[in-house]
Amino acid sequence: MKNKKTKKLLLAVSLILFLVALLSGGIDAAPKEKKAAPKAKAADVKAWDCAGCHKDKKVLPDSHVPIKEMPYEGCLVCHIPGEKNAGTLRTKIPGSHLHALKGVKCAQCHGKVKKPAPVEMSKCVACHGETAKLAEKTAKVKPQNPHESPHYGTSADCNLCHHQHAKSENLCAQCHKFDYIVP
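Let's have the structure for this sequence by itself, in the form predicted on its own.
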């Protein structure tokens, strides 16, 4: 019997606290209606339209030149290696951004799908060339050619290091002290 009285008392106190909060403006009686902003599909966003994907998140410094409708070649006027230059874009933005700036559309790699899946290595080599040829280009990289691994040869999947929608990583650095810059 005592348990029922305690439950009723707690219910009454909760109701009183709710009413006090409601009358004092601490709780809205009716939820405010939120208008959903039209959601742009990433495939429809222009490469220079940062807000198309990043919304209100600031991605460029205030001092950056306007980039609206700037082609990739325009970026390279400032983004070149060198002490007094802005430096290469290769490690400053994800690979997907570089592809977009160069005019490569999402569907060219992902196909026309509702939910894009990771791109298979065959798509990478279709444009960037066979991995054996790439290993020839990086043959003089020290201490070890990143494209000719003693573990994988030249067949390591590009996606192990080169991420398109996230920061790329140096897979070798998980076990070795190789300081590769991975675009």
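May I ask for the structure of the form predicted together with heme C now, the form predicted on its own having been displayed?
The following holds one chain only.
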């Protein structure tokens, strides 16, 4: 700052800014953090032990069959699409949960770190294989292969659709009427 006047001005303005922010509820306006379940030792709780992490909120219907020690394949006995079935678990629970039920640990994506950071697509590819191969697997998906498009080839970033800690998204639906269920 060049001179005293500007300094004073800056001070005054900061104060005004602060007050206005307070009065207009600006403090609340900070991006709302998604209230996640308790963080403590989350990594040690078994995947099926929903209540072990979700202490304050029921995440399973009361009438649900016990799922203690049940692997993902067990869930899939009932959780498949179609009438009389319980419907797919895709989109019902976050991707990290699907992975956990499949025995994939936090550290297999994040590495052994205290403070997990966002995970690069290369990590996904390391387990799931080359994107071209993945695209072959889903070539028959209707109305259109989600893993291949003229725009992005097979290289669209997995994390644009498959979220691990939030509801997954259908990137293509911005412009196309592709009604995917994105796991």
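The term rigid core refers to the most C-alpha atoms you can superpose between the two forms while keeping them within 1.5 Å. This is a predicted model, so every value here is computed, not measured. Numbering follows the first chain given and starts at 1.
Fit the two forms on the rigid core and the C-alpha of Q144 turns out 3.1 Å off between the two forms.
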